[in-house]
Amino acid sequence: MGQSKYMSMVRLVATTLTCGVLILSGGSPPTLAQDAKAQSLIEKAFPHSNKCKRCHERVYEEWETSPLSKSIHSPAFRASLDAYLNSPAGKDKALCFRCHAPHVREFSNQAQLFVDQAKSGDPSLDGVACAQCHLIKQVDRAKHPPEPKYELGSKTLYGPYKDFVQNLAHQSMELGLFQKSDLCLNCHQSVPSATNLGKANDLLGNWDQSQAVKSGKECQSCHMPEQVGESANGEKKRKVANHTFPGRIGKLRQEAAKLDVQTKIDGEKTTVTVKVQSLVPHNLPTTHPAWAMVTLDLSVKGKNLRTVFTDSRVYGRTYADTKGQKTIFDFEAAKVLEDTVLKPEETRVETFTFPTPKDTRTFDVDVTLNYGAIAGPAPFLQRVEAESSKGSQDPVFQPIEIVKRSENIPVMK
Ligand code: HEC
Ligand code: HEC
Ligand code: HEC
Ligand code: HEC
Ligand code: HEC
């Protein structure tokens, strides 16, 4: 009773003050006014991508579309981030939106804000969009994971063009940095973990002596895919960069990797051997989140097309914590246990062996790579499972497939 009536004063007290500047009185919530203002405090730094959206409609849906405008939204999210804020190291409450929503980095005193949209299952706050990269200046690339600075409050916006066409909206300046791989290490490059793992936990490996890299090739090569379009609605057409940022959705994903299937029968044993070739010039997966994986699986039909033999492999990388507990969270992580990444542009080479499919003159051999669907202890997928009530998004529970071969094999007799 005499904590409401404390409280209460203290919202009293906090409402009449939001006039001047916002104070955040200590212990109670934030009313939704509060939360209104720091919101559009936040805005005001990092124009709302619907602002853009006005006149560069091309851009936008393809954004929109993109697993980036989603960055703060998905079930896994929600039930990681949750998970985070109950550990040890949940202390730091802005940690998970560096990445995901960085404008936090310029307001960390607002991270509960993020916090409760992110929870909300429908946040209006933006995650990775428009102004969150192009107001980036710099990456400073000697901090671990590497950093970027933001240059607010000077209407300038960054990207690639030199020859750009004047509008009363912003200004805009080219800069480097946007057809560099630099911009996107920041995020992509390593995330925290309980120790400091360094090169062990790269999320990339050596991407930089790669043959892509080699050639010239950088992130936006493959993952912002050089097109010709409107850059701004009703200018003339030039290239554009793809923003639907095609990863594990869209074609991409068909040039990940190909596949060399041999079948050799020898009496009642067959022994099938495939190469595994990675034509991608980073990690794959990429490890974070840390249950993420890419899986090799077998599956052999015969007599009336009846499966009679499965088995996989499985790339990712699994981790310890500091009790040397095995976890599936890399801000848990202390240590490395097992790493069976497909490392860039490798190739792996696997064999299965099983009894040869008896009463059939013929039987199938289907070699498919996926990337595999969440995994991880049953608590941890009921919490996932149940934020997938909240808003729509896709509880990521399907693998998905990357690419398939199918042999038809004849039995000698
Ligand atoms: C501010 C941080 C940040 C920056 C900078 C950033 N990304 Fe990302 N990126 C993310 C996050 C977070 C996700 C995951 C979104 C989700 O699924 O929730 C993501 C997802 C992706 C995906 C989809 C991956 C998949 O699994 O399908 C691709 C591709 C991608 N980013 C490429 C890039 C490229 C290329 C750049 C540089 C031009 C870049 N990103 C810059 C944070 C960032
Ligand atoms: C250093 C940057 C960085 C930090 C810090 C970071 N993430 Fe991510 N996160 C990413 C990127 C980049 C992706 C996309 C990876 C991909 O698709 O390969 C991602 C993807 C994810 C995904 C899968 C996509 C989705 O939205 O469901 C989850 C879950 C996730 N992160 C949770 C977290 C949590 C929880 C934290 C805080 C403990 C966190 N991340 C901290 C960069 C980061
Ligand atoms: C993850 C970072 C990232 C996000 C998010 C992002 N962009 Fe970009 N954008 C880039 C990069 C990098 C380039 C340059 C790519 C190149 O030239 O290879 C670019 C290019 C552009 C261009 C010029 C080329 C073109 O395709 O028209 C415009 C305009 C643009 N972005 C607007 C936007 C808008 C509007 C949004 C939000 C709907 C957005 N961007 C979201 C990174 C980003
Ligand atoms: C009033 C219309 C208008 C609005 C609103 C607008 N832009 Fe633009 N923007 C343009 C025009 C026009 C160009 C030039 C396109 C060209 O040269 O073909 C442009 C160019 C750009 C470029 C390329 C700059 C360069 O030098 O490479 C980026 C990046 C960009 N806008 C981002 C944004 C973002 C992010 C927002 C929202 C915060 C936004 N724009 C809002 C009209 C607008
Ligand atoms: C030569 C083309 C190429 C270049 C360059 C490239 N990638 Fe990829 N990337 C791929 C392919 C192919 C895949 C796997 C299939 C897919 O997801 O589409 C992939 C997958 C990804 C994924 C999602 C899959 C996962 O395992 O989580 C992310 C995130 C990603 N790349 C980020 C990057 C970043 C960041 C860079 C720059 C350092 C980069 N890529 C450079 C081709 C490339």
Ligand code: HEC
Contents of the next structure:
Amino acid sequence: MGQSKYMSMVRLVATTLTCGVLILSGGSPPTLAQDAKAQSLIEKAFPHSNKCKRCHERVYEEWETSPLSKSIHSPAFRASLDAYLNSPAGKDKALCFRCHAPHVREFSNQAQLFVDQAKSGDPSLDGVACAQCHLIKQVDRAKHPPEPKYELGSKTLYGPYKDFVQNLAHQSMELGLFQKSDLCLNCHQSVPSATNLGKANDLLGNWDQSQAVKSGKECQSCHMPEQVGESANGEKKRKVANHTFPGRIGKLRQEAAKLDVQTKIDGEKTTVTVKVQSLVPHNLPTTHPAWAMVTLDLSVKGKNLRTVFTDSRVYGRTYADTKGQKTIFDFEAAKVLEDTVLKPEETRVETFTFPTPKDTRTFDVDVTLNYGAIAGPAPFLQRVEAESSKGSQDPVFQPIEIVKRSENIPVMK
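Beyond the form predicted together with this ligand, can we have the form predicted alone?
Next comes a single chain, given without company.
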């Protein structure tokens, strides 16, 4: 056994013994051997992505840079998982993993193992990786949220292409599902813990009525764009799907919206009108987690580039719990308190009014649409920061620019 794998198992046992929450028949905490056996069973059904890397190096390297590869690694997820498990709603320990490690659906009796692995900060189990997608045979959209149906034990991996190469590692089969949005809906259409909110908490909005979808686009069109490359090492180059899953992270976000800015000076008063046009066929942002907000930030700089005015608009969703208190956690939500989300392909007009800058011939207007930094109650933010200090950084503490417009405005005397 390699040293790193041994240490991961030691940490796993230490975490389990400390928490003391997994009780097997007989009332004893799990042993290292029991956890190792359970993990071996899981990885027999869902082979670890490291095995896929041997032949699919390009795909693996792309996936490794994606948010999906960090689905149970990120500090924000671990802090949110901890908040959920310590809430009255946290009895279903498998709930968060049905999207963040969807193979838990086949091993619901091992939910605590998934919890302990995520909490360790260095899980040896995969979250969302190769097998978690390529073993899906169909998606049941009659369920809410839609439910993946896995084909286990057949050694057949499904994909979107006919011209796959026969190999000794596994059988391959073309499946039209892999070029359809249905494949993505199991995790991205709704949050199981907030289904009581119904359409009020729809993450994607009326995406299926968008012009993009009517023109034939699927989720994969943007989030798994086609490129030319090797599917497997040494294979001839052909059309393949990109596996970096661009979105909030990656250049794709620069295509998410357009800004039109108009500035009008009326004596001592100036008005900036910003037309925000969403170019995506789903809500912007998709509001899980609820702290994933988009902000429109205005900054006005006057003489000597001194900032003389700032303002912002926030696009997101705020919840209220059963006591009527605001919460960022949808698992605590009893109702939607406020919804300013940009709907699919929506154009929103925002107006900002401020005193005309004095003692200057010109002033600068900067308007930026950002994915906002993580927000929430202080204990939650402190927990995320503490988890980040363990070495797994999370790009959530700084805003991420989507699009920016800057103008220099002359002041007429």
